[in-house]
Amino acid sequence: MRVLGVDPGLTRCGVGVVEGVAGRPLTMVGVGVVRTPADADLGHRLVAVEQGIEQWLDEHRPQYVAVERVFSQHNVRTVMGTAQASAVAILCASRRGIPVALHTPSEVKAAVTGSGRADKAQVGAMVTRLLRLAAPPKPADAADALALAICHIWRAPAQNRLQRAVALHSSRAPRTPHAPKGRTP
C-alpha cells in the first residue's frame, strides 16, 4: 500500500509518501513541504498548494491519501487556512479517484507513538525509527505527514474490516414495516 500523508497548512503543507503493509517494515518513498508566502493573496496560495499536491500525486502515484482532520484551534485564522489547505488536498485526490482518509492528530500520535498526547519531538523520533531514517524529517510538518501515512497503513485494514462488517450487518437487518400515520402498532 502506498499512502500520501498530508499535514495541511497554507504556509507549510507537509507531504510524505510511505509504502508498506501493517506488520511489516515500512519504507519512506519521499518527504517534503509545499510552501507559500504568507503575504501572498489567498487564492494564489491555494493554487500553489494545489499545484504542489498535484506534483506529489503525479510523481508518487499513491493508492490512498491520508489528511489530518482539522480540529478546533483558538486562532480562527490558523484553523481557516488549515481547513482550506485540507480541502485542496481532498479535492486533488478525489478528482483522481484516490480514496481519502481523515485522521485526527491524537489518532496519529497514538498510532505512531502509543500516546495520543505525544509532542512533536516524540512523533518525529518515532517516524525516524519506524522508517529507519538517519535523522528526523524537518520541518515538523514533513514528519507529521509521514506519521499520517504510517497511521493510515496501520489502521486501514481494521477500519476496512469494520466498514465491511457494518455494511454486511445493515444488509441483513430485518426491515420493520412502518405503521400507517395516526395508528400505533
Second form
Number of protein chains: 2
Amino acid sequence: MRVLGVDPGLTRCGVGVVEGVAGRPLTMVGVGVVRTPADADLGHRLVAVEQGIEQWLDEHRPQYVAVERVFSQHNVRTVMGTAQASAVAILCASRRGIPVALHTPSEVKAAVTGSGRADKAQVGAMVTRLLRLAAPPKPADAADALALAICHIWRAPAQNRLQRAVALHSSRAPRTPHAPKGRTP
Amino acid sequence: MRVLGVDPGLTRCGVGVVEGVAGRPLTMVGVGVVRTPADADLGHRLVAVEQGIEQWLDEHRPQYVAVERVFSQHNVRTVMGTAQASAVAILCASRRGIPVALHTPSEVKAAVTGSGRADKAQVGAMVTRLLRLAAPPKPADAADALALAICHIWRAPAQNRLQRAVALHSSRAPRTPHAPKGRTP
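Can you return the structure of this protein in the form predicted in complex with a further copy of the same chain rather than the form predicted on its own?
Following is the full complex, with the preceding chain placed first.
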C-alpha cells in the first residue's frame, strides 16, 4: 500500500510518501514540506496548503492518507493553525475518496521507536533506518510525515479489521460464517 | 456591500447574507444552516461543509466573507471541529479571491447589542430588529451568522482604512499627500 503522511502546519506542513506492507522492508517514494509565508493572511495560507497537498496527491496517487491528530493542550495560536491546516489536508483527500486515518503523536512515536515519548531525534533516526536513507530527512516535519505513513502501514491491518467489523455491525446484515478471514492490505 | 457571515461548526454551520452600508438600514438576503451528520467521519463532514459554503457563494455572490474567530478556551473537542470548519469556509472564500475578515464573538456581540457579553437571546433580538424580520432566525447559529455579517458591515470602514495603511506601509512607496481620503466601501 502507498500512504501519504501529513504532519500538518501552516508554516511548514510535512509530507512524505511511503510504500510497503507490514512485515516487509518499506520504501520512501517522496518527502518534502509545503511552506506558506508567516506574514500572509490565513486565507492565502490555506489556499497554498491546499495547492501543495493537491500536487502531492496528483503526483504520488496514495491509497491512504495519514494525518497527525491535533490536540489543543499546547500553544493555543499554533494549535489553531495546525487544526486548520489538517482540515485542508483531510478535505483534499476525502474529496478524492481517499480514506484518511488520524494517528496521535504518541501512536506514531510508539510505532517507529517503541516509545510514545521518544524525541524528534529518535524518530528521525528510526525513520532513516526503516526507510534505509543516507541521512535523516530535514526538517523534522518531513521526518514526522514519513513516520506517520510508516505508522499507518503498520497499524492498518488492525484498523481495517476494526472498520470492517463496524461496517458489518452498522449494516445489520446477518454475519456470514464463510466470510474470508484474510487481512485486507 | 454584500457580506456572507459564517458561524463555523461541523454539526451546524450558520450562514447568513446581509446587504447594506454602515449608517443605513440593512437587508437580509438569505439565512440558513449547513449541517453534517455527527456520525459521519471527519473527512466526509468537511467535504459536506465545503459543498454547502460553495452553494452559498454561488447563489449569493458576496463581496466579503466574515467568519467567527475561533478560540481554544472552551471545550477542546468542539473547538477542533469549529477550527476545521472555519478553515474550510476561509479556504472556499479565499480560493475565489473574496476577502475574509475574522471577528471575535465579543466584537460581534458588541457590534449588534452594545455589549460584548450579551447572551444569545439578546443577539437574536437585535438581529431581528436590525434586519426588520418577523421573528428571530432559528437556530442560534443562523442568527449568529447574520450578526457576523452586520458586524462586518459596520466595522468594515475602519478595517479597510487599516488594511490600506498597512498595504501602503509594506509596499514602502513614498506617501502621496494627494491620495484620495474617501472611505472605500
